[in-house]
Structure formats: structure tokens, C-alpha cells
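Coming up is one lone chain in C-alpha cells, specifically the form predicted on its own.
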Amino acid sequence: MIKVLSVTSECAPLVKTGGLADVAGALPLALTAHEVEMRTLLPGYPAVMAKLKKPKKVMELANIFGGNIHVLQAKVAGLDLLVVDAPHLFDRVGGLYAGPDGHDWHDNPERFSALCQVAAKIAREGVDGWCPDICHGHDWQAGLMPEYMRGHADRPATVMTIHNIAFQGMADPKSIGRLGLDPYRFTRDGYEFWGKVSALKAGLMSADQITTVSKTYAAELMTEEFGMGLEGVIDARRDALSGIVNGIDDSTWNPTTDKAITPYKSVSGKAKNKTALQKEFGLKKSGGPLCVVVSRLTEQKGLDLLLQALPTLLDRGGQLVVLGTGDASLEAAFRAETRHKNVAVHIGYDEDMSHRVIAGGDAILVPSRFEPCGLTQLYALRYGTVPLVSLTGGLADTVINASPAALAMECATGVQFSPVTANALSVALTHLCDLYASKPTWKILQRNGMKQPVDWAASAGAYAALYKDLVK
């Protein structure tokens, strides 16, 4: 049995801002089959320490940022946890990484070097008699758990996920002797980026092992286009990076036992999920395709594309449901467009209803300009939503074209555009609804899509596989 651990800043059901805490949730229990044992350290949270029962307090650390730190252990929904219960650090109102007033709070710095100085400790001595064989960190937020590690004899092997290169933990240099690190490391070769400290360049350089959530952004990443300054170290780290894209808990998403829908097995099923979500949204019957956006709502996810080239989905009689939040200029747009009739919007997050969303839609777009692996469109294919999708990360490694080709194989599941443009988006919904208005067509697309294995089974066994190296 290989042990793990798992330093995360997000962990799904606690608590969740994005697809970060859905892999940190789904990864320990679909490891299990493959004789890893992981356990899940993340802050203390409000939302985190309310769903902890009889916490057991199993090590204590004094004086760090103010406060004494003490680790519990839990088990929740399954979930081995290791909870860094630092009230002067986590417990506050506001977001997990922004106060109310959206600012960042202003000792990020400090709040994630507590849980990677915690990591590093639990590495060298274990914790109530579980020592890990490999530390596994996710994003900036663990980025100097490996940092920490560097030189400590009989360490455990280090893992770094990046699951977006364009959040870096960024800390003036002021902070290093504060922060625990040597200073002798604050140079190109080390966490030094662009005269500041970085904690995500600190887990790049410092870790055994780099994966990220698919192949195709494993190679971006090397790209100037989409390496956001770091595609030299990415590249000069080339032999010890792996792409592993991401699964879905299919017991969450899962179209026959969903309670949030009127459940279905087939593509037939969905008829009465369209009809609701119609419904629930104001809208009436038309002739297109109903398409949904389940997203944040940032540039980042091509969404202001989707502004430019929506009258081209509504001149075919489509018709598009939003959910999301976001950036307030494209909220506001967002709302805007709800003076079509076929037009409908929530600003917010409500997890049944991004079920329903998803369960209702014909198909689902995520234009985005980059997506490591993204979710969503995981989630549409296990419902027989088609997704329409960009040609770039984890999109174009899960969804196959509808080309000429793929269609006369029947093997296509959704439509890909390049390059990201709004030119090339309208192309697309063109497409989208000629294949729409073929119903026969349609069903194949849909069918294609809810046979595929989205769930967790092969990525697991690639990140066991990773461990097993690692140890050997």
C-alpha cells in the first residue's frame, strides 16, 4: 500500500471555488483500487471545521503567523482529512482567497506557507503513526511544500499539479526570511520570478514530479502562449512532466440516480429535463438547439466570444441559458442579452441547478482561450449534452470533432473550433445547429458522448503508476 499525501486549498464536498476541489475530492477514493492510500490535508475553513465530528487533534505546531496551529483528523464523505485548524489564518468571512471587498487577502503569502510548512512537518515525521510515501501538492497554494523538503534525508517524493499556470502565488521578496525560506534560493534556478518570490516556480523546480490535468496542455505549457513566464522552467522540467487528465465523480454526475433531475438512461430521457429547464428559466419552445453555459464568467473562458457571436445562435432559433458569476462587466452583459426572448440568465452558483442546466441543455459551450482540462464538458457528455468547445488543453484531448470523418465513423461526441476567435465560435454554432436540425445525426452525437469513460477509472491508474515510480 502506497500512502499519500494530498495538500490541497480546496476539497470538494467541504468547500469549492472550482475544478481543483472536485479532483481533490474524487482523486483518494478512486485511488483506493489501486493500493494508494491518500490522505487530504487542507485548511481549516468555517465552511471545512463545520462538517468535522469528533476531530482528533494529532500534532500542534506554536507560533506560526501569530497563532498556534493544531492538525485534526476526520473522515468525511469517505474522505481521510488532515485539517489545519488555524483560526488566525483561516477562520475569517469573505472567500477562500478574497475578503468581501474581492481583494485578495493580504497574507496569502503567510496563510499557504502554514499549510505547506505543515505538509512538510507531517513528511518528516509522520502524523498518529502514518508516515506518506509521497507528498502530492495541487497548484501555488502547496507550491513550497517541496520547497520546505529540499535537503531533508529520507524524504518523501514530491509531486506538483499544476491546475492553472496563470494563479502563481506571487510574495514580495521582503517576505522570505518570514516565510521560512532560504534565501539562497531566491535566484533564477530557484523560486526568484521576476524579482519575486513565486510559490508555484518554488514546487516546479523543487518537486520529483510535475503532472498536469491533460497531455495537450502539457505541451501549451512549454508555449510562450500559454506558459504565462513560466514555459522555460516548464520546458527545462520537460522529463519529468506527465499530462493526467482529469475524470468526474460519476456517482455525483451520473444522468440514471441524479435526484436533482428527472433521471434518465438514455438520450430519450432528456426530453422531460428540457422541457423543466425551459420552464424554470422563462423560456418557450423554438426550433435550435437550447445551449447552456455552466462557467465563470471571465475572458479566460472565452465568454465575451460568446457575446460577439450569439446573434448567429439566435438567428438559427437557438436559444442559451447562463449560469455563472464572475467578472461584473460580463455579468452585466450577460443580463443585457436577456431582451431576447431566448435569452436566460442566473448570476450565482446553485449546484443542483448547474445539474439541471446541464441534464436540460442540448449541448453546452466552453469557448475558452485555455482550459488545463475543464470539467463541464465532462459532465455534458455523461448527460448527452453535446459540448462545443475550444481547441486547446484538456478540451481538445476529451471531445472528438464532428469532422466529416468522425461522422461517417459515428465516433464524433461534440464540436471543436480554432483558432479562439469570435469569428471562429459563430463558424461553430453554425455547425452546431446543422447538426441539430438532423435529429438522427444529433442522437448519434449524444449516444457517442454518454458512452465515454469520463470517470476516474485510467486516470487513477495513471497517477498510481506515477506513485509506484516515484517509490521505486
Ligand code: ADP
Given for the second form:
Amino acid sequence: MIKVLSVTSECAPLVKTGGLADVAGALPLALTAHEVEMRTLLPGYPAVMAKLKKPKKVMELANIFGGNIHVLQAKVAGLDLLVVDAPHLFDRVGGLYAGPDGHDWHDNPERFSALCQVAAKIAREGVDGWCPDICHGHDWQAGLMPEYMRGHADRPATVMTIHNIAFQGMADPKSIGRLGLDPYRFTRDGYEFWGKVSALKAGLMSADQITTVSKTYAAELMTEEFGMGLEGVIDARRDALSGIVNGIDDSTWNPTTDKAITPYKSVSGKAKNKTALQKEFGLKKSGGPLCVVVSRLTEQKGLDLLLQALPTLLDRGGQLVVLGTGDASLEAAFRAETRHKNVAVHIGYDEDMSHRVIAGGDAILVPSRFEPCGLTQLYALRYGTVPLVSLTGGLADTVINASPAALAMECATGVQFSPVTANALSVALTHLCDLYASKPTWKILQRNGMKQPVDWAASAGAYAALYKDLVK
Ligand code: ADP
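Since the one above is the form predicted on its own, can you give the form predicted together with the named molecule too?
And the full complex, kicking off with our chain again.
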């Protein structure tokens, strides 16, 4: 058994703002089939603390950023959790990373430094008789973990996974002492990034191995267009970098057992869910495809392009249902589109509704400018909902474009477009409507999608192989 400590700032089903939580929540269970025992170290936000039943105190750290920290051990939803109970850092009304006013918590560097300090202590001393062979950190919030472990004799091996390089965990250099960082490593070869401390760069420079969530994103990260300033760092560490595509949690996203919908085994079972979705969103029947979006409404997701290309879909009798929340301007713009009888929008975050929307849609639209992996297109494949995606990152790796050759070979699963512009999206929407108009072709696309192996089996095996190499 290889013992792995997963260090993460979110984890489904306890706390989630995006795909990272899905991955952190599903991977430990998927790894049990590969002789890997993963425990998850997570901040004790109110939503996490509320779900702990009879937690056991297993570690104490005195005076970390003005308060004592207890580490609590508990099992929730099949996950072995180690929770950082630090009310002065995590017991707050607001989001995981930002307050109710939408601004980042001013002490985010300290909050996630505390998470990493606990990880480093567990790496050094073990916890309740359990010593990890590997510490695996996710995104910038875990970036200081390998940095704090540098130079420790017999330290566990370290892995950093980049879920989204847009978030880099910047801090003022004045905080170097307070964060317990080695000032001599505030250099280009250390954690310095354009005159600031970057927690993500610290992790990328110090970890033994780096992974990201698709092969295409791994290659894109070494380019100026996608590396967000860290392309040189990634390139310098290319020998330690690999791409492992995310899977989906089959127990949550499975159309045959999904309690949020009318379950179905084959594409014919989608009709009931489509009718129910149209009713729920006040849409009438229409001749074109019912396209859906489940997404954060941000620049990354390219949904401003959809606003521009929308007339193409509506002219063909297509419909649009949007479930999302995010930038106020995009929320308002989508709300305004509901003046069309074939557009319906729900601004908010709603897990159950996301299942109904994905099951009821004919097609899902994911026109992201960049997408490390993307999960909604994977859910859609599993549910026989045809993905229309931009040709980038994980979207490029998980959808097979309905080119004439792929259609002839009956292996196509969706539509891809490039470059990521409103024009190209408009052309892709026309292609989608044409495919939808040919019922036999559409059915083949749906069936091919439902047959794709999108669960964790293969990718959990890839993580397990990486861990095995590291502990050799
Ligand atoms: P990202 O992590 O960049 O937001 P992903 O596609 O990797 O994008 O993961 C997004 C996750 O969040 C998916 O599980 C998706 O279903 C979920 N999600 C996004 N927006 C909403 C929403 N408004 N309501 C419910 N679930 C949502």
C-alpha cells in the first residue's frame, strides 16, 4: 500500500467552487483499486466542520498566525479526512477564497500557508501512526507544501497538480518572514515571480513531479499564450511534467442511477428529461437542439462569444438553457437574452439542477478560451448530451470532432471549433444544427459519447503508476 497525503483547498462533496473539488473528492476512492491509500488534508471551513461526526484530535500546532491549530481526523462520504481546525483562519462567513464583498480574503497567503505547514508537519512526523510516502498538493493553495519540505532528510516525495494556472497565489515579499519562507530562495530559481512571492511557483520549483489535468494543457502550459507568465518555469521542468486527464465520479454522475433525473440507460431515455427541463425553464417545444451551459460565467469560459453567436442557434430553432454564476456583466447579458422565447437562464449555483440540465439537454456548449480539463463535457458524454467545445486543453483530448472521416468511421462524439472566436463558434453551431437535423447521425454521436470511458479507472491507474515510480 502506498500512502499519499492529498493537500487541497476544496473537496466534494464537502466544499466546492469548481472542478478541483470533484477531482479531490473522487480520486481517493478511485485509487483504492490500485493499492493506494489517500488521506485528504483540508481547511476546516464551516461547511466542512459541520459535516464531521465525532472527529478525533490527532495533532496540535501552537500559535500559527495568531491562534492554535488542531488537526481533526474523521471519515466523511468514504473519504479519510484530516481537517485543519483553525477558526481564526477558516471560520468565516463568505466564500472559500473571498469575503461576502467578492474581494479575496486579505490573509489568503497566511490561511493556505497554515494548510501547508500542517502538511509539512504530517510529512515529518506522521499523524496518529500514519506516515505518508508521498504528499500530493493541488494548485497554489498547496504550493508552499513542497517548499516547506525542502531539505528535510527522508522527506516523502512530492507531487504538485496544476488545475488552473490562472491562479498563482501571489503575496507581498514583506510577508516572507511571516510565512516562514527561506529568504535566500526569493530568487528567479526559487519562489520569486515578478517581485512577488508566488505560492504556485514555489510548488512548481520544489515538487519532485508536476502533473496537470490533460496532455494538451501540459503542452499548452509551456507556451506564452497559456502559461500566464510561468511558461519558462514549466518548460524548465518539462522532464518532471505529465498530463493525466480527469475522470468523473461514476457514483454521482451516472444516468442509470441519478436521483436528480428520470434515470435512463439508452439515448431514448433522454426525451423525458428534455421535456421536464423545457417545462422547468418555461420553454416550449422547438425544432432545433436544446443547448445547455453549466459554468462559471467568467472570461475563461468564452461565453461572451456565445452571446455573439447566439443568433445562429436561434435562427435554426435551437434553444439555450444557461445555469451559471460569476461576473456581473455576463450574468446581466445572459439575463437580457431571455427576451427571446427560446432562451432561459438561471443565475446561481445548484448541484441538482446541473444534473437535470445536463440530462435534459441535446447538446452542451463549452467554448472556453482555455480549459485545463473541463468536467461538464465529460458528464455530457456520459449522459448522451453532445458536447460542442473549443479545441483547447482537456476539451481537445476528450471529444472526437464530427469530421467527415470520424463520422464515416462512427467514432465522432461531438463538435470542436478553432480558433476560439465568435465566427468559428457560429460555424460550429451551424454544424451542430445540421447534425441534429439528421436523426440517425445524431443518435450515433450520442451513443458514441455514452460509450466513452470517462470514469476514473484509467486516470487513477496513471496516478498510481506515478506514485509507484516516486517511491521506488
Ligand atoms: P472549473 O473548475 O474551471 O469551474 P470544470 O468544468 O473543471 O470547470 O468544473 C466545474 C464544476 O462545477 C463541474 O462539476 C460543474 O458541473 C460545476 N458547476 C459549475 N457551475 C455550476 C452551477 N452554476 N451550478 C452547479 N454546478 C456548477
